[in-house]
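One chain is shown next in structure tokens, namely the form predicted alone.
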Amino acid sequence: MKKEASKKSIINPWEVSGNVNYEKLIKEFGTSKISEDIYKKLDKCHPLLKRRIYFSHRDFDKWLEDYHKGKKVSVITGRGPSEKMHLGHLVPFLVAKSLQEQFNCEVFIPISDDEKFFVKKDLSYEKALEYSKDNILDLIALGFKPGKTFIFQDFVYTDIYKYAAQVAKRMTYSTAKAAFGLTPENNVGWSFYPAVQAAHILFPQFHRGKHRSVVPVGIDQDPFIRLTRDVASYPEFNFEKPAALHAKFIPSLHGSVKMSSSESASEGVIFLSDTAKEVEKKIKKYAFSGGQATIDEHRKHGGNPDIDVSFQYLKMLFEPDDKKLAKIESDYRSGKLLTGELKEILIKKINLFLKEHQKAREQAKKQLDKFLVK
């Protein structure tokens, strides 16, 4: 298949588009590239993690330096609900559960139901809600700790907003719209969320007390984050700045640069719902293949695993053992595996990994109270 031509990037909360270069926006937003150093700390973490797809940060090398000091860490880490959770969803969640297994660290979810209901015109309070109550059971069926995992519905836990009307007091309209840019704002509820977001980040030092958290996140949702550090430093919180882990973005099975619900409806997106056979279906069908056009170019030039979806996701996600998929690089790019071959692997892979989930599901609509923040 041909790569994608050449676009100018458009890299903001509400939009990723175009091709990115990731050495640029480090340079562009002011951020650190996560150092050797840093990696070798994180040897029992989530391949995201070793694997460089988290490639930079603010302050991390300060959280790491906390918690060999000793002091209390935390990581928080939201999710914003407009639709059932996609594979694509997991990259923070995965990599907050990574650390809290290596750091034994509290790790703070809150669900920002009332972001989506302002900015979706289509979405009904009633169907937020249904949202964020499904989106949670796929969060607690990653295997959290409880007792040391705390989760919140804004339209539910509402002293969050005696943390957000704090912040918004200190913060001018224009601070919020310059750290953005041009919003997609059409209504006051939307206006007030940088406020409301900005809560959400300092809420582990708001709950627990002044400390350093990292907030694992894509490079596109780092805005919120410079914003929530000068907040930070306000006389009147004195909080520490929160640390942030930045990820790379995860292919949509087409191929484009950041995997999205909004591509549902042509099947560029593996659902957590999905079934094993919907699975088969899109990665068969829909999944950007870096082979040649046959099998003799294939066998004779080989494919790009650079540029293969597959691949991408067997890196990212599904594939945890570095020898395993170094020989699955290897017998790629030499022609000896096809690109058939390849997607059959992902789809055996995803397939395991779902009917698990699916299961630990069920189970979590138990364990509820063990999580929720009331």
The other form holds:
Protein chains: 2
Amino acid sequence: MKKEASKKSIINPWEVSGNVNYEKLIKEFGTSKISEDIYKKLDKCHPLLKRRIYFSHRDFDKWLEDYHKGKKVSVITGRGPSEKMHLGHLVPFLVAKSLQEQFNCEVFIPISDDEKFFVKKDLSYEKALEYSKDNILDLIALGFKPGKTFIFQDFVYTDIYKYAAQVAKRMTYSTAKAAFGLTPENNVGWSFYPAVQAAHILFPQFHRGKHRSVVPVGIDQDPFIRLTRDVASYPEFNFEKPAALHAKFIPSLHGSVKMSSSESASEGVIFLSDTAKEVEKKIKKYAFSGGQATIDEHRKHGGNPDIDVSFQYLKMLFEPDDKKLAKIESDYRSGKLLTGELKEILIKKINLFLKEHQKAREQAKKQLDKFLVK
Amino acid sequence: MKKEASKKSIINPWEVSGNVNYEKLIKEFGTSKISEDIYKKLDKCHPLLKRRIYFSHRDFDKWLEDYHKGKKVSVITGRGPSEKMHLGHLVPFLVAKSLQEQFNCEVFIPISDDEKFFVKKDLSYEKALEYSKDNILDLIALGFKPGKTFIFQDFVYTDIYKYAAQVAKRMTYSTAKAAFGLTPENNVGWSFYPAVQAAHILFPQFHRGKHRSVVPVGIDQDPFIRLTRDVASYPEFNFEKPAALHAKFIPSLHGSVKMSSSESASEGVIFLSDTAKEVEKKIKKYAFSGGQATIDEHRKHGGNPDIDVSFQYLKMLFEPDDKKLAKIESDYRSGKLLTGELKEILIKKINLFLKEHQKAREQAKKQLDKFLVK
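How about the form predicted in complex with another copy of the chain, since we already have the form predicted alone?
Once more the chain from above appears, this time first in line as the rest of the complex follows.
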């Protein structure tokens, strides 16, 4: 509760800190609030959508309209591969998967090993390739539909260069510099990458022809969406402007607004490869609690689920049943449910998920061919 | 003779004008003069080498040494594809071919359709691809050895992106800007291209492992060679620094120092697709003459072969026989040979060459598979 309450809010693609006023962000970024009407149409989707972790959009109403008219629609969401994926990384993919399930649409997943290689000084080319391979297995393990899901890594599916080049021709260094915060001492791969990223977002249309595609992203990434929407409408492309669904920031275990693996290495995050013991230890030790300092006080005053990371994780990721979640919330708020008990519920849920995930990941090794773009 | 004599000499990769002091250039660029010893070892090579149109080098002595020690050596020379190739474009390829013949080495020919696409505002992606295909036929028609010659265009052999990315990581925007004269209003493809070009020069080593490769280039291109030599020695590559052979500027028909198709569109240059009639007309009308204003004066004072474009073309490209060339030179200098007669000799030679070339170009269409890198 004390955390960062007095800090000024800073939101841009490189930095997220302070308390976030999401209503204000919608105004600042010029996006649209997701309406009740839209939420109603997403009733079969992942809790991340239904429970309004995704709160803002661009043209997603048109995407739904196109779908209901029988037009082709798709989802595109990429990944900058890292050594190991953690729970926070799953957010856009869970949303993509549930859109695929509800709307039976294609999903495109570019893996930007090039970006990581350009941006991370000490990351070797070989390591960048390795991380891609590792992360692709985790993505396939989530259960995307084979034949309707297209994964590619830039250093293997190098045809992305043809598309990126076409975008690059229409993007000045000044523009890329402003959108990505480039400095003259950054390498020229980094200068080029904004064009690659735009090509990723436009890839469904390069690959499958003109149609509306939606990108689930953190709201901090919206400047790149805006940039790409400008590119899409140039006459040589004549593409649909990509739609976007914007998420709030997912807290790390410590409760800071954006979960990141750099924050405190292995402590602030649950990796998909963590053992049950590691999960238990991390949640018990690090998951920021909205409960009171003593059991007596907790029974008397109750906890605050709004800032309790364990509750937020259940809400966002691990308790799809609305009734069960409501009961946990009211019990916690009333003081009936203790922090330790709440954490136990979450630990069980995460470990169940990870057990299945780790099994599915082994299976994924045999399914690569069904998912990789050739 | 009156042309540009008073102009200050300007030499950089974007501009060549004025009278050129090649000795001074060697000093300025920090390259080496090609020694008598080296010329002796090139006795079976193209007149462009033997007659010292190539006058400067970097590490070509080491390249020859490696060859004589039985080590692998190769040649790399690229082409920025244009609508139609002209005689001036052939210079580095004729040299590459003759090095391949004398030293039985591999030749690598990258076709930078990406560069042309990035740099030429009005060039469409489709046209860039088309020009590449067109130019590749002309290059194959020159008679390179199949199985020892590797041609690739960046937008088709997109694996070049993997190599360019590895170079790009080690090239800052500042460096690229300085070497290529970039401005912030240039597109990000243009910013990235210096890394692609370095990857082209290093391609023989990326593709075939560490060995010494030589690049025949105009002396104005040396800054890019220097840049690439720096990159080659980074520990993650551990490549040999590429060697270079530097050519003087090839005059256009008008006699200006660098033959370029932009100079006066179709008039200052002989295209490989020109008809015999077009060649005759262009040489008669535009080839800058070192002869006197009237026949009487010419008989009396003689002509100046040193500035006579027709003579220079014979010397550089079309009269390999030293004795015949010496006779033409002395007859012209004495006034025995008139400008019209000299031009007739050249016209016949060019048309003989073009007739064979145009036939070979048709044959080349069936040979693409033997030359294109997959």
